[in-house]
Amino acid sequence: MRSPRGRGVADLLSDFGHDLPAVAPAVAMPKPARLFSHVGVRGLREPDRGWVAARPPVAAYQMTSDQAPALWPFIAGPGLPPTGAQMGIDVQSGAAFCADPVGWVLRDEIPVTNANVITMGKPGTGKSATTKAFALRMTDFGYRILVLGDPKDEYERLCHFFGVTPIALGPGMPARVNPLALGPLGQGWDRLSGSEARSRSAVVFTRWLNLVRGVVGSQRIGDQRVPFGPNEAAVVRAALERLTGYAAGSSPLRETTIPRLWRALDEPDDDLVAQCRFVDRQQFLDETRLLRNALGQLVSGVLAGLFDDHTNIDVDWDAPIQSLSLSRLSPLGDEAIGIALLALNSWGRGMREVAPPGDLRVVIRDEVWKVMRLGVDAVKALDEDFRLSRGVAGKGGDIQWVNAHKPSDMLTVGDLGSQAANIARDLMHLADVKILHGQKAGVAAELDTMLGLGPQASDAITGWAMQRRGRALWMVGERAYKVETHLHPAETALTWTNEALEGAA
């Protein structure tokens, strides 16, 4: 380079011998082809490129970061850990929607404290298939499922799956479930103390009780239901306390059944007359003719032969699934297949009332509107074992999974206002976890009204999951999932509920 004032550098060097190396001229670059070019709002002013006379109306809001979710809900938000059953996609985020009701419950960051699930969704829009899915996935990790009554033999090819035979219980059938079975509190007397004894009995008389209540309450008089006051229960209580010896002093309880109870209460003593403060055995019976005949629905009405003796089923418990089939009951009615259900949900309640550590299950109770219908006696036991779902003294402990159709299958048990109306939609908010599939808009406005879901999620129901089987909103604690449930070709073949349907077209 040379100075303003003197010569350069190559000057001076050449003067000493010296000469700079010569620079070879640059080679210019090709410049690489143009993908996109600029268009303005308005797109290209030639024929197919989009113009428009006019731009469009923009609409611009300005908000902080913690009022956006109120205006858009199903913004892709903190996600679910990975365990539990792979349910299928979070359409929101487009990750993998996995499904863990009891380890939600371990996790401080996850609003759930229970493991109940309730699903509801119109007749055919996968609420079936979704169940049979996740339990079927559950087994995995080493859930088994326990079908608590299954009216119309909806999870049969499931247990044929497994290589297990459904227990049928019909008019006929041989199958025999006392409810009042002592289960497992039956065992280990020998190793209680005296406090710890009374402790186990007052468990196992609370559960026959609740059982007794529930039959009878069943029951109508017109439109008015049978009572079951303080004085029914201490009759039944005073019989029950004989029947197993416990009024004796005896130790352990000895098993009883419904048509001892009935013939107790039919047949007083002396004793019991004068242990439940009654004049004399006229007055006995009078006040107890309703009593009587609602037991008697049990021992000689249409569900006789199914509870009134000893349990003769041989429950493999360690087996994947175990259920219990009702549907040789439909040609008795609603009500039949009720009582039914009530029955078998306080013999399952009793035979897990003592479950080892790591038992843990899916109890599938299906048609709960069947029961919701017996009176609030009934929606009173299954409110007890939608409390027991945490387990028995850091014992067991289930998923609890009720199926549903909509809110009013809830709210059947009563006026709107009752205490029956309010218990039955209480227990909406015992289940931490809801699934609600496709609903008509009148039914998602009671969602709505119930639950407090919001416009998003209520069109959600009636838009979104309308349009194709197994899309549910899944409802964790206060969080809301929009999940499309996939099924291996398998699972189609196990959870197909259809084929009345197919064999008519």
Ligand SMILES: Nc1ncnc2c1ncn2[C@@H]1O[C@H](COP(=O)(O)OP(=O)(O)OP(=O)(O)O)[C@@H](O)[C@H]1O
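Just so we're on the same page, rigid core means the largest C-alpha set that superposes within 1.5 Å between forms. Not measured: the values here are computed from a predicted model. Residue numbers count along the first chain shown, from 1. What changes on going to the form predicted together with this ligand:
Once both forms are fitted on their core, a CA shift of 2 Å or more is seen for residue 48 between these two forms. Here residue 490 does not count as shifted, since its C-alpha moves by less than 2 Å between these two forms after the core is aligned.
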Contents of the next structure:
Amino acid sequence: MRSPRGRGVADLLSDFGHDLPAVAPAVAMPKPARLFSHVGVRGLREPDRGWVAARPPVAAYQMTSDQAPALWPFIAGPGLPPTGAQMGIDVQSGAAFCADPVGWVLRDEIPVTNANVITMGKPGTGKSATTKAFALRMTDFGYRILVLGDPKDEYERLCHFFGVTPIALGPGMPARVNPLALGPLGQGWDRLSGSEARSRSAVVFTRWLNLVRGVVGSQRIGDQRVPFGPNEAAVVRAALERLTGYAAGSSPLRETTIPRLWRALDEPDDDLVAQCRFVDRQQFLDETRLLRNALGQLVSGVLAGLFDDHTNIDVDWDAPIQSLSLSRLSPLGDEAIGIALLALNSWGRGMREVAPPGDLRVVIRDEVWKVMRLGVDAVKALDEDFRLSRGVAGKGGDIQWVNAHKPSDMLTVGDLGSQAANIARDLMHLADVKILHGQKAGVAAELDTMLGLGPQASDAITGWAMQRRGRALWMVGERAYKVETHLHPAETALTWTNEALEGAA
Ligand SMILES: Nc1ncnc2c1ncn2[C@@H]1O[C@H](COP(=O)(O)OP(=O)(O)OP(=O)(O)O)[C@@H](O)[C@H]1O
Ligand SMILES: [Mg+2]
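Please could you give me the other form, the form predicted together with this ligand, since above is the form predicted on its own?
Below: every chain and molecule of the assembly, starting with the one above.
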């Protein structure tokens, strides 16, 4: 290097044969291509590049990443495992939504402790279609379907699909169902020890008393319900114990029927009068008049010929579906259908009492508001089924599925705050899975009060769910999922319930 004022050190050293090393000239590196380029808020003004003429009115919020996940709908709740019936799409996450109530109970991370399901929605919002699709899809996992009373005969198509003939009940029809049937509990008594026989008898008597309480308590005198208190229960129990041979120490129990029970109370013998601690026969007859008249409804009233003899239908419990069609009862009124549903409830329960472990069923009660209207005793019977749905002593354990319209269905059983209304409200809380289809604002507000849904869930029910049949907010424990049930064309045909309307169009 030459100094501006003379020769530099490098020249001097080169005079003596030494060359200083030179710095290599810098090589220019090629510039990397830009991965991102800034695009204005209106987008690129090219075809298909999302250009907008005006900026959308977007509200800006600032929050920490801790608060952001609470913002709906950007982040959906934790998903459910892909087990059970695939129902459709969870629209918040876009993923498939699978329903598996028993599977959910078995997993600790899902806040569900029973496999009871309540569906609610305005008429025509797709409650029954979702029910049928669920039940149908669960058959692939070994479940069988039991429809405990089908007031509109709408499950018949599903039965025919499985090659099963539904059982039709109605005036003039040959089928009889004995609500006091022993069911499978009638078998195998010879293998039971004394104490086992006694505990089995207790199960049977409790079920019968519940039924009689429901039937009697559903009848009215003016605007009062016929009472069924401890006296009535004691009389019915004593009569049943004598009719079945239990009082005489006989086991197995002899099956009896409602007319026999009614006759035993209508023409009481002296032993029964004495056992029930009445002074004389006349007092017995006076005190049990309402009870006898209420029971008489099943023997000679509107429901005569339906529940007043031994069961004469041979139910194939191994068939994939069993359904009892009740549309022929509709001319007799809602109350008659309600009583029939109650009797079937008891009967179905008896049939499930000794179901072997692993015999899984979806037990469907559609149009359950008809039972609700029958009063507190009828609701109690349903309540019991819900409480026992997890199974008893390792047996049973069904998916109990109930369809209603609105929460006040459950509250028509009594005045606000009454025991009946409380039981009905509790019933809602006994179902850990609630499927809420579209509702009007007033009903959504009722649901909000009962279940603490909050504004977003309430809006989903009154807005989004009302826009399409099959849309519903699935409450799985405390978690909410916006689910759209998708039907296969074959299922659409099986679930079609608009024939009457089509005919009118
Ligand atoms: N997810 C769906 N996709 C397409 N069609 C549907 C869907 N859900 C229901 N539907 C159709 O809508 C009609 C009414 O449905 P559904 O009978 O299930 O209503 P509902 O709520 O049970 O009414 P109701 O209270 O009167 O019993 C049916 O014909 C059914 O096929
Ligand atoms: Mg329906």
